[in-house]
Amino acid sequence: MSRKPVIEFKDFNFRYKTQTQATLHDISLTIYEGEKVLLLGASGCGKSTLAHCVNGLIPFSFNGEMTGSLKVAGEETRELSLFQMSGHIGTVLQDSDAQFVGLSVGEDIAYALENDNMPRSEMLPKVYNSAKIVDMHRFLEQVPYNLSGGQKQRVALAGIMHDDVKLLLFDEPLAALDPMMGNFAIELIDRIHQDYGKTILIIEHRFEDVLHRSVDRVVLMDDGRIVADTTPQELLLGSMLWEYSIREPLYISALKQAGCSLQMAKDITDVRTMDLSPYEQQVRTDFEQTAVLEPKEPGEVLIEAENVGFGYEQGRPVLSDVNFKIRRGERIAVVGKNGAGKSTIAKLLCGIIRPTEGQIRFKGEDYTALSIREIGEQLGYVMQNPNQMIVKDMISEEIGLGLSLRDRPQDEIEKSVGEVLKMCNLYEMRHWPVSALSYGQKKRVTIASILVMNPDVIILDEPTAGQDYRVYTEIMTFLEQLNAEFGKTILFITHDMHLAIEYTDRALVFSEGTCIGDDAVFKILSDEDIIQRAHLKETSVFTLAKRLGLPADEFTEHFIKAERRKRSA
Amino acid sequence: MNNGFIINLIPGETFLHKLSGTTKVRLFFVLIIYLIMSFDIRLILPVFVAGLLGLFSLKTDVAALRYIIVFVVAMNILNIVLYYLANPHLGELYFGQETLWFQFTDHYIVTYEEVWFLMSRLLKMLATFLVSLVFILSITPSEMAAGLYNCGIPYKICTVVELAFRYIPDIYRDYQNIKVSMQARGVELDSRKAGVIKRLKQTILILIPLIITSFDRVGDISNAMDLRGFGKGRKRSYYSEHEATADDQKVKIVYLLIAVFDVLYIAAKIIYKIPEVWYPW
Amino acid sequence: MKEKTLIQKFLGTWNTKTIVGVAIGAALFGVLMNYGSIRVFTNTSLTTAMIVPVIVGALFGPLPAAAAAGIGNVIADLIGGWGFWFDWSIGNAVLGLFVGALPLYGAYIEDGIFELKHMIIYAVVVIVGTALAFGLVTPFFTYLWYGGELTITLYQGVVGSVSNIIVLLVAGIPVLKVLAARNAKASNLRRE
């Protein structure tokens, strides 16, 4: 059987023209017609510039210089312009905000076919069927402020489906989703992938997330070469994921800690159909023969709330009855969906807004008669993207700012500014600009300069959005380190469980306006209804061990346990 | 959610919301123009009323505008007494004539003419802010870039004007979100605790993380744009502008009408020298 | 590559995004012009909008910035519901084509280039700018369409200059500068 390519990189080498590097090297790489691609790798890799080459927006949009052959449909990609490669290619962007540009769903959706002058009449049924596709014919009108993340991946989704484009190319595709809406949309891929038969290219680094559902092939790539062309299969046998700093499925990695094989197995790459009988006897041995741990002393209680509510308009609660406490020392993770009310607590903490009912007290005391100032010594928070916090250009300045500002002393400042910089491992850059910093770098700069106000209580949105596995754990392995060692107690607003089953003690649940969870993460995360209401998803340890008749929760306490005990050795 | 903006993102049910958006346009800019050209109160009292009728006619909540409302009328009145007070003689300088009405003292005399002028005056910009709120108020910004499109005007200027209303709210956003960060790190905006100058310097702590990740947007959105062939071709069309109805076609005679009226209006000021303000006496 | 025209760096390129540019450029001056001014008396105030075409100047040209300005003061009028005030609007447009203009100097604010040069031929560029601005074009088409008394518009437009001079240097000069030097190219990092 001779199956047709719809891509075809050739010896292909691409170096962009601020660079002296080359970013891709030697790419040989076929995609058939009707097959479903994973093209896997950290940050940096290349993925995102070989996807650039695949839809076009190099050399259009990029300049730099390319060798080598790289066809489309058939066609050498440089005798093309970016218009036709877009009826070949159709390409979901990453950031699912900045590529709405339309100012409702119905009109980014026929963005398209606007800009082919399409007239109105023959565009309606058009924007209706695509709509209809990815189920968001009901919402034409809505526009993009009150859609979710996966709302409008979905409608970026329809607006490539007009034409009858071969291949669909998603560049990361779960960066921006809650667990949930991360599922739905692999599942939604997978659907257009069965039913439309369209060939698919998905670029990720969230190996587990994306198998999900299958996929035909992985690449992987890594310093701008392809390093492997294999199968799902083949790839979690092996010891790739590790070398390219791509994070393992977690129930591989809890089967291989506790000493099996996998070998021999048949197909290990979903857990919830994986023969599990071989291993059965292994994994109960090994989570039966380690004691449990003592839990932590518990310390004093900084912050409490009581019965909180928060409205912008009397009689429209955003949020109610919320009754939570914060001790010394801990690390909470605050989850739920988009709008569950996660942000609203955080603005409250931080003193934005105030409580329109019950009561909210730092160290036994009321807040309200404290400012945002003076919170922001007690309590510090640290926004997701560090651009929107840096304003200056030297290091030492940007950390030393909130304490000029409150007029302190120089040499006072100086001395504080020493220490939190030795505190995050930044006292050998402190004279950096800022521009050479890397993502951590910056992350790490940004919480110093929260640090340097002393607070008790540091509170984190997101902080390890978007990221990689090796940036991840560069900056949670500093978070721990500033719990563990300085006592700061940490608050994470996260979507990621694989953050709070590995590095929290407790999670707070929101839900429609309320807390509907308050406990140890491994507790919360084996309640189906808390799961459902949240939007969170049951990780792959929880599969395993109900499969295997474990309590879930004990076991992913043990598997966690195991995992921080390898990390500190 | 409309972040407390005055324009609508998403179309009404009255009369004037129904309008295409090519309509509301050239109705707005006969208008404007009817506006500039005549100080002559026949001519702008008729708009005046008709801007009331349309401003209430739209069914809107007033009591949101109220501010908007009283500010505007607020700072005109205090401009004609400005005037008033700079030159008490603006009547005559107008009509040539003066006649006195009253006097506070020797300088600050009251004539009907200075009267005449000051109130055609502050006619003429009332009915200017009403076209204009009445405008706002009937449009959206995607019918309002395929209105300006409609009037010529090359549709990558139309975009910009479409892009801008897509993301003001983003912006918006994300300008709360670091000035309360800024603040909690101890930039201090009260007018009560700090003077002009302190606090335009801590702004700027504010606005250079805002322009950076403003502008960090536009990558994305240009990559966005250009992959679904934006600039493909010289002409556009557009989902938002729906075929003109038979409302259309009734207020495209009124606008037809009125852009006639506009030229002969100007060209006859020109030719036969029409006073520029009006003066019945 | 080859140099560009003084033309052309005035123009600047018009492609996809030049335009996202300035439509960013004109959501900012919208946003900043109805929520980001720092109040001085009760009805007076500075606002800080003015600093965004200096922005979309450097990093796309002054024909770009002048649009963004003018655009940005229509959309302003838009969100706020002031009604369209079109003198003020192509008074703003013009002093976006002066201080927009930092690249026809040499001032390459991407590539962290902002010298005391730089900052003198800016400072300069500002204050004629808005002159001819606010002191000019904006009274001349005030008398023009709705008539007016001359001194006082033209005394409006004093204050409405010496407000945006003062917005334009005290805030426009640091922000450049810190803007500049997050463009620098880092050398000679070493730790210690």
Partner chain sequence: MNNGFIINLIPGETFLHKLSGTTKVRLFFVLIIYLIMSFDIRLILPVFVAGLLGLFSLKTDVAALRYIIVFVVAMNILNIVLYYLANPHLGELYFGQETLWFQFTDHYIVTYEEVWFLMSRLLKMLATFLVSLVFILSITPSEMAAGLYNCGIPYKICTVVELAFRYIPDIYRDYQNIKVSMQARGVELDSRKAGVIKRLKQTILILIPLIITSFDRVGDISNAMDLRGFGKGRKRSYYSEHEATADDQKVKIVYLLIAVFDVLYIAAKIIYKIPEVWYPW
Contents of the next structure:
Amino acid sequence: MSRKPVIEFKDFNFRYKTQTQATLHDISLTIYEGEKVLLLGASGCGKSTLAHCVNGLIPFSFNGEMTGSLKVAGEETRELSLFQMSGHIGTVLQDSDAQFVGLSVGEDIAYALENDNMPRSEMLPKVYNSAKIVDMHRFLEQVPYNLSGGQKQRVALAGIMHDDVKLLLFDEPLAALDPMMGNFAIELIDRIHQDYGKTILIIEHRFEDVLHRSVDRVVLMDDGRIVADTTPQELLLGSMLWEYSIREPLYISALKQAGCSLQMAKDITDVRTMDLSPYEQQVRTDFEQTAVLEPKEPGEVLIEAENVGFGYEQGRPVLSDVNFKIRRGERIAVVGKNGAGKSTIAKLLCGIIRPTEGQIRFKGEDYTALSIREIGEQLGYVMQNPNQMIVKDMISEEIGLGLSLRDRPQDEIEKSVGEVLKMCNLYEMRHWPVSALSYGQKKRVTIASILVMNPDVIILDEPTAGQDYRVYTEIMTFLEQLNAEFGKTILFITHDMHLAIEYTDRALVFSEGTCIGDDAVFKILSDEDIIQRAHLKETSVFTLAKRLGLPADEFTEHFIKAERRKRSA
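Same protein, different condition: the form predicted together with the partner chain was shown, now please give the form predicted alone.
Nothing else is written out below except the one chain.
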């Protein structure tokens, strides 16, 4: 029996009203009942615009010109109202906060039913059942904004589960979640697909994370066009991932690193189940023959936290008994689940808040006597979103702003700004408006505006969040250069285990307000107890090592150092 189409694009084009060129070109795509499809692509490829066409935000919220045909459940979308579209398509937004309308979880889940004037006697069991499907039935009285990122996402999903929608659309479902909650989200989506027969469309650029559970098809986009509509297996075997700035799974990189040819493999989409017997000896030999690099000599201690505690309210500690040291030239990942205390630690180090217990020392001296301004000359903080930091229109003015506010002489400002512009590969753009820059270039401008103060330590909050592999690599290569050539100590507050593996030497792991791990990254990501407690996740390199009977921590170290040698070659 043939399946019915749910979504049908045919020769479809779209141009935003404010643009001269089309964003989507010649889109022909059919998604069938019961399919689970991943829409994959780098930032700016057009996947979000295509999603907005599917759920009706185009044309009802974003004006523009459409040509060609787009049918939802057999009806042309031009002939449907937004209300009618919402009866066919349920959307879980990347920013769950933007989706809440109720004052409690129960109210929010009930919103669509209330709009339909459903009697309360019918509504209450429906709300409870929808909440139970996503395991949120115990939180019906909670305020949505007090929930974790993963819980918010589940509430948003429950709110669209009442209706018999034809398709559930998930827009960047992993963006705000810690690694373990990201896995749970993918598992929940898969369970709803399996148990309720829902058609699923996932929009993501994190290919490996989505493959935690199988998908039927992958639609790859670039420059507003569909460049591939294929299976995960075919995509992994080909070269299109690298061509279109999508990171390949770590276990695939590890097998290739050992010289394994995967072309004849039957199924390489899941490291937990794939047949590894053809590659076992080759991987083992490569592991045993490769020399491990000597560790770097530790630098001087720049920052020391000793028995640090802090609470925003008396009697309710957010951090307790936190101890760690930060040395010159280190690259440190600060990791842990949402709400573990990572952002509070960053605020403490910057001096925005001060410890209620214990002590933080800068170069051996208690920093309590230092003002935020004085601390800022030793330690710089770069926010996740560069648009929240930039206040000037021109690049040179933005980078020099901190020095201007400190009344430095103009010739000193120009000299320092010029040096930093060259350091950040922005000198040729020094007279450009900031608005002309890409996201990655804006990120460099915000880092430059901190560097011009010549701090010893830089803290970056989720530096690669939401970025495709090309921009990610651009940002991280630049930061790696700052560390290697200029000796800058860098702390990354991150959920990205790939970043921790590839670009840091050490990890500080937070859980329930305390530091539960302080060790080399390869040891942290090979410790199953820490992984569980901190809501991290077992990397696919770790899984590969376990399945091959190799020591997981040593194999992870081997992989990390080989990747670094490859980058520096």
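Everything numeric in this text was worked out from a predicted model, so none of it was measured. Numbering follows the first chain given and starts at 1. So that the term is clear: the rigid core is the largest set of C-alpha atoms that superpose within 1.5 Å between two forms.
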Problem - Residue shift check between the two forms, rigid core fit, residue 314 Cα at least 2 Å - result: yes
Practice task
Compare the position of the CA of residue 123 between the two forms after a rigid core fit and state whether the shift reaches 2 Å.
Solution key: yes
